[in-house]
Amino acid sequence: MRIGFIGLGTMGEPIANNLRKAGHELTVWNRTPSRADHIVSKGGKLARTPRECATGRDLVLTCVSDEAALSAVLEGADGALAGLAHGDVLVDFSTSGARAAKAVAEEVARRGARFVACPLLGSRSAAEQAQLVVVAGGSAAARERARPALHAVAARIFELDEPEKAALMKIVVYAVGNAMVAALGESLALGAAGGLEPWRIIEVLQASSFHSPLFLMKGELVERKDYAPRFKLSLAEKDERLVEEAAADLGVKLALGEAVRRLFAEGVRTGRGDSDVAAVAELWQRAKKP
C-alpha cells in the first residue's frame, strides 16, 4: 500500500518502521524532520507537509500525543485534511478522547473520507516487536482498507462500528491500568515505611490472585528508581483527563478516576511528567510522615 504516516514520535517511529518492513511504500512528515532520517534512508519519502503526505495515498495514519496536537496536523491549508480526497481513509493511532474522534470522523466525513480512530494498547518495545493491541473504530469499509497495515503493527486487533466507541474503549482500559499503578505506588509507599523491601512485596503480590505483569514490570522499575520513560506520566495524566472528560460527557461519577488524575497530576507538577508512570511511587514516599 502507498502510505502516508503523520508522527514520528515514541509510539509512531516503530509503527512506521514495521509498516516499511512489511513491504508498504512509505511517505512520511514529523515536526522535527530528523526524525525521519532512518525510514528515509531505507526508501521511505519524506514530505514538506502534512498534505503532501496524505496526498494520493492509499492510506494516511497519524500517530501524535494528544487532541491539540492531532488538531495541528490535520487543521489549515497544509493539513492533512486538506490532502484528502473522496474515498481516502484517514486512521489515527493516537489517544484524543472520545469528543476528537466524533469530531474528526464528522469533518473527514465532509470531505467525502472515511475515518478510523485506532488507539494503541502497548509501550514502544511493543511497538518496536509489532505486538500491539489496537481497538479499530469505523465504517466496516474503512476497517478493510486498514487491515493490512494494522496486521503488520499489531498482535491483537478488535473492531468496533464506530470511532468514538474505539476511543471511549482505549481510555476506560486505560483508566484501569493507571488505577493499578497508582495503587501498587501507594502499597509499595506503605510497606517501605514498615521495613518490607519492594521486590519482596512483588514477589508475594505475584504469587496471589492479584498478580499482573504490569505490577512485576512497574515494581521493578520502583526497586531500581529507573524512571526512564516506557510511558510517561504526563501522558497517562493526559489519558485520565479524557477519563473524566468522558465521564462528564455520559454522566458518570467516577472518585476513583479523579484521585488517580489528581495523583498524576501533582506528579507533573513536581517535575516528573517526563518520568515513567511508575515515577508515581516517588509522591507516596515524599509525603511519609518523618
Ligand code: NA7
Second form
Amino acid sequence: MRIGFIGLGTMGEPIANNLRKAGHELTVWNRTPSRADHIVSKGGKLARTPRECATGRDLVLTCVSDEAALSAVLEGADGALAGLAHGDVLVDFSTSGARAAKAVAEEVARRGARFVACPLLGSRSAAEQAQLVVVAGGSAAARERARPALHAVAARIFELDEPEKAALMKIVVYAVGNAMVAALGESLALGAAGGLEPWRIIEVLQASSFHSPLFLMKGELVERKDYAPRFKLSLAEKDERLVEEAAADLGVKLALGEAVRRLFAEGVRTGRGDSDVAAVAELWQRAKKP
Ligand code: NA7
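Let's compare: the form predicted alone is above, so bring in the form predicted in complex with this ligand.
And the full complex, kicking off with our chain again.
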C-alpha cells in the first residue's frame, strides 16, 4: 500500500519502520524533520506538509502526542484532512481520548473519508518487535482497509464498531495500569519507612496472586532509581486527564482515577514529566523526608 505516516516519535518511528519493512511504500512527515532521517535513509519519502503526506495514499496514519498535536497535524490549509479524498481512510494511533475520536470521525466523514481510531497498548520495544496490541474502532470497511498495516505492527488486534469506543477502551485499560503504578510507589514507600527493602517487597508481591509483569518492570526501576523514560509520566498524566474527561462525559464519578490524576499532575509539576511514570514513587520518598 501507499502509506502516509505522520508523527515519528518514540512509538511512531518504529511503527513506520515496520511498515516499510513489510514492503509498504512510505511517505512520512514529522514536525521535527530530523526524526525522519532513518526512514528516509531506507527509502521512505519525506513530505513537506501533513497535507502532502496524506494526499494520494491508500492509507494515512497518525501517531502524535495528544489531542492538541492531532489538531495541529490534521487541521488548516497544510493539515492532513485537506489531503484526504472521498473514500480515503485515516487511522490514528495516538491516545487522544473518546471526545477527540468522535470529533475527528465527524470531520473526516464530512470529507467523504473514513476514520479508524486505533490506540496502542505497549512499549517502544513492543513497537520495534511488531508486538503491539491495538484496538481498532471504525466501520467494518475502514477496518478492512487498515488491516494489512495493523498486522505489520501488532501482535493482537481488537476491533470495535466506533472510533470513540476504541479510544475509551484504551484509557479504561490504562487507568488500571496507572493505578497499579501508583499503588506500587505508595506501598514501596510505606514498606521502606518501616525498613523493608524494595526488592524484598517486590519478591513477595510477585509470589502472591497479585503478581504482574508491570510490578516487576516498574519495581526494578524504582529500586535502581532509573527513571529513563520507557513510558513518559507526561503521557500517563494525559491518559488520566482523558479518563477524567470520559468520566465527566459519561456521568461516572471516579475516586481512584481522580487520586491518580492528582498524583501524576504533581509529578509533572515537579519536573518529572519526561521521566518514566515510575518516577511518581519519588513523590512519597520526598514526602517522608522533606
Ligand atoms: P513522543 O515520543 O512524545 O512523540 C510525539 C510525536 O508527536 C512526535 O512525532 C512529535 O513531533 C509529535 N507532536 C507533538 N506535538 C506536536 C504538534 N503540536 N504538532 C505536530 N506534531 C507534534 O510520543 P510517543 O511516540 O511515545 O506517543 C505517541 C502516542 O502514542 C501518544 O498518544 C501515546 O499516548 C501513545 P516532534 O518529533 O516532537 O517534532
